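What follows is one chain in structure tokens, specifically the form predicted on its own.
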Amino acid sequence: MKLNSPLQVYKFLPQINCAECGDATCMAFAAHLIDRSKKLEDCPPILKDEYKKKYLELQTLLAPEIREIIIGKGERARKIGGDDVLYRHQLTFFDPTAFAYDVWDTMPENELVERVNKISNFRKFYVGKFLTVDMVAVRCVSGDAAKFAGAVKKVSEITKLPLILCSLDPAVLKSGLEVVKDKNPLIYAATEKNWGEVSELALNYKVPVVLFSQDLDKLKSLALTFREMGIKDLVLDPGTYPQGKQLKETFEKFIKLRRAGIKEAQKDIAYPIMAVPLNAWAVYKDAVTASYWETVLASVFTVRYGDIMILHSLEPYAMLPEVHLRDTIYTDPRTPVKVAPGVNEVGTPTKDSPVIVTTNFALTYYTVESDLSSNKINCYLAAVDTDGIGVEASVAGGQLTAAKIKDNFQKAGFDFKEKTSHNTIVLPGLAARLQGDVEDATGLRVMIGPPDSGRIPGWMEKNWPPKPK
């Protein structure tokens, strides 16, 4: 039985409130175990022999409903699966969908190198972090084991990203595994026809493997067979069809698999699911149309319930929607996205530059920062800790106060006399009601800026530098 409340977890803990885990009580630590913000190993007492039985029981009872597997090794290794809920608002989705973009063994070497570098180096800055992609899928098109091994070797020399080795021919898969057997690649795929030979590869090389069947009963049978053989790191591919009735059936299969794993606790089929939006290219010959439908499929199965995908298009109009939607779906709905509080420089501020205040809600902060930097406004930008709440809501709720604004500058070590010639701060227009309180608390001159940071350039022209009192 999966544990889903702190009280259930607490019964298995030492219950001595030693605080060695960093929490004041075992109950608080239990809550962190439920939301996975801490690990069981963070509790030193439970690792002692006297609690070993409880530790082993709790380890099993806290395991995710969907098996979590690791592909690759090192800092770029990726976890997939690991979900406990069907709907994001129930808790959160934990391991973001892994995006693998393909290369193939008949590519000229210079094109192969260029494409792999493009995949590896893709980065999009968004709300304080870089969005990237995760893997390279090497497809065997030639049918030649030696040629495939050469392509795998070249790719592994270029990138540290995890690899997916794609072929239905066990001999081809083996040739690729020999090259990267120490890098824990994912092999694709075992089917009703080749499962015996592919299972031997998975056992011998100790790598995760994809099971493919369009029939869910046969897919379950494959999973049960592999599990009985001791192969537990499995990924399920029920087939991805890009249009019409078959697309509807694909969508239904994904839902059935995930419901079986979580709602019905069918452990025999509780594994990560693979989608292959790349299949759109087999149907649509026009590159733009194929790329469009590939992105549609990627979006659909990011939401429901694709844990890993193989894609093709590297065009920005395809990749950007894919990574942005994934970031949205896998943002924890319980926690606002925040930036570190403090005072940051935008451009190259001088003593005559303004000091502008905002909150540490990431979307607010980076919107303001972008409006300032794009208009080449050199200034200091203060992010006040409001628990990740925006300006208007934090003023109304009491998270943005004069005391917090004062405290923010003090903790940042920001000396107005040393840093500025004007002893002035600029509050956002939506925080105008705090003007008097901030002046009293800080002793500074307070100006009220526009309610929308996009209007700051016009406001600056009329109001900056501040006129002498």
Contents of the next structure:
Amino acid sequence: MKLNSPLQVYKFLPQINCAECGDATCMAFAAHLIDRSKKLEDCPPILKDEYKKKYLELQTLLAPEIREIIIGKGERARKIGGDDVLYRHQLTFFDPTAFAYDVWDTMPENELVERVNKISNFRKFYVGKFLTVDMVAVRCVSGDAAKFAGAVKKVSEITKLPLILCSLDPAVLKSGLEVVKDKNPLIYAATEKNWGEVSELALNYKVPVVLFSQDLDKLKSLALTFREMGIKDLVLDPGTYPQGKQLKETFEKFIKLRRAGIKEAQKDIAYPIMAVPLNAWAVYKDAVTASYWETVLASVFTVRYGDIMILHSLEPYAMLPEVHLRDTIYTDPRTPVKVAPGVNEVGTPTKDSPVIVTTNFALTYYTVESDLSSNKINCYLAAVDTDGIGVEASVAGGQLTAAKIKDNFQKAGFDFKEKTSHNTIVLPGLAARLQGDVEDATGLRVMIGPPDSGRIPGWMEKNWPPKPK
Amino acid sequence: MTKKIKLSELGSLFGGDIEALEGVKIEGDVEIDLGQLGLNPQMAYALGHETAQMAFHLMNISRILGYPVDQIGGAAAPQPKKLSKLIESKFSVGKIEEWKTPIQEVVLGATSSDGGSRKSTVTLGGEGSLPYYFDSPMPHRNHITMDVFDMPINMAKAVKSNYEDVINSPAEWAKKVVRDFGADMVTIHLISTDPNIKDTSPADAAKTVEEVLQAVDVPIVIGGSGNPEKDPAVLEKAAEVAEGERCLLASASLNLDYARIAEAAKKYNHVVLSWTQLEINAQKELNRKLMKQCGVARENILMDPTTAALGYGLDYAYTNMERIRLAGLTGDTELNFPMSSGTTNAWGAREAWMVSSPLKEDSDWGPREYRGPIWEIITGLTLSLAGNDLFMMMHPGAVHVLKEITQTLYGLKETEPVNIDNWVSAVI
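So that was the form predicted on its own. Now I'd like the form predicted in complex with its partner chain, please.
Next comes the full complex, this chain leading.
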């Protein structure tokens, strides 16, 4: 965005401190616009006619450097692009890389249905939410427009995920667009050869379009030409080569495009970038090797500026690291990583329920909490203040000690005699070396849990309730 | 005629009083070249002239200032129109000028001509840009050192199956990783020295180091047990028996007597691994202490800013390393050292080793023997992109793939060109 201080934004706001946005003052709201935690549309007054001019001006000034475009319709519609920085610590990255997995029009229908469902239903629990994937890319392998339209129709009937229609033949794209014209699919791709017809499709159906050229001069030419024709929702595919010097060049192209867009504010190419890790399958035929290499390519371009990518492998060992790395890169580094210290109830604990200790590192805490609640274990879970450091590191670094544990229960007003029938505390397996210290400091009976909270259910079966002394 | 004006002179261009307009103040003096600016900046912009961009910005600024710029050239916004040929254009982008300070070069291992007995050495660092960037060539590739332990330890099944035949012999283990798995270096972890494990004496541990040095001729890393009371004595003794070999002593940290480790490195010609926990300022502090207080030379310092596994804090580890590297490149001479990653930590992630998800709501996790190695690969690869130079690793398959990708991005891999023009219709 072109503004960098709340004061600059404030000048465009109504300055009436009406608090309708949820902030007490327009200046506070301005700060939220700068850090992009709120949208201009959260301010009802500025949407009124009398402020229209300022609204439009501010909207332009606040727009991210990389154009943000929307693919799909409805609740699963996905925004891509929208970035303002080259490194996540400078602010945060916005609009996580959209992962599209492919299907093709020569698949038998039952396989197609199964594959689409697998894509739609994929989920992995992580820190209080599910990681999922985003889109289905339908590839025309048959070369037959009618066949392609049939596949697109089938896919759109069974998933709400946005679609990418993939063919370099404008007639094929058109037949697919006819089927899903009200669903805002992304079309792939306009090239040096077919751009005339594909641009017409993008205009007539009002859909976002990918421009594909390995030559960055040509890619920029395409972008300029489409923009001149009034097509703004563009995605750039500089080609993803799967190996060797060509791959190194691909990596450099991604850096160049994004640097030009953000650091040099070259609006002409400041569009989302597409990577195609699927090309790993052009060089590796063995499924494990190809899946591994595809995941490697996906990771490189998740870190370095891919905004959307097309993938093939649905193997869990490919998808799990892919979604986790995307979360890694796009997690907002400004949000706190700690949970409030204290003693929390999981389920409905009674006097006979265990009291389990962990740290206040958000990831550790949520992992333990979800393992307990999903296995319906009623208990007390203590989040000891370790400055947001995990169990193993905080034991080594001295942030998790017997004194800290004792202090945590005292501050929470948790009296073992009153709340429990067993006067027992369960330490994480990775904190086993604190056992003696905790016994001395608290006078409680100390049991050692498993090193991974995923094993608490098995541990409970063997060890709980504790045998009377 | 080219006329250059400054933003602060914009008022005169439009004949108005800028100060009075909405109270907007423009700071800094940006020069705008008006040389070829036509009467209609919007049209010029659309045509893609170099200077047109400037005109467009100028127009935007004018609009901010409240001028009815859309009327300046008397033309309305361009209507969508059909073009019959592509607008010609050249793409170019500059290099990063701020990256002026290269990363320190550090040599591990010493050959007989330099007082050691290694057959080869490993040079790390020297970068003048982020890894694999085109701004300046990366002088040295990434290297991998594989873990060897001085006693049998718990390992994930997928890892263990590779080492069952050598698990009781650090020397055989070291030979195996170099001979069979392509390790550039070997790390001998003296974990049995921990008083809570076997409390092996420093003298006995040093014998293991000697055995490993005899078994392989690559440079080695000597790791303690992580016990802050015991490690200085263990590393001191190990440094003594390995005199002149330029081993990497792992590690000096702020929570142990780092001065003793620094002293041992100086006395016996080794390199110190400066280890901190995900905190850039602590890393600066320790590096400064090693240099200023302990007198360790710059070419004898490597950093380990801590590796957290994918899904378990890799976001912190990644950004911490990237910030350290950017700080180094832009002139922070307390941070411009090569970096090392304990990539093996990836195996701590439950996704790497658990048979299946403990949560019923998750999609199937699939076979774990494939999940573990890729977890190690992606953890390492991510950090390689942040600037990490040396990887401490465990699984041979993971080592193989990480080498392949880092050496590809580095530029070592020559392959037959692939045509991807028609990937859309490929039969997979």
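Between two forms, the rigid core is the largest collection of C-alphas that superpose within 1.5 Å. Keep in mind that this is a model prediction, so the values were computed, not measured. Positions refer to the first chain, counted from 1.
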Point to revise | A441: Cα shift of 2 Å or greater between the two forms (core-aligned) | key: yes
Practice item. Using a rigid core alignment, state whether the CA of A383 is displaced by 2 Å or more between the two forms. Key: yes
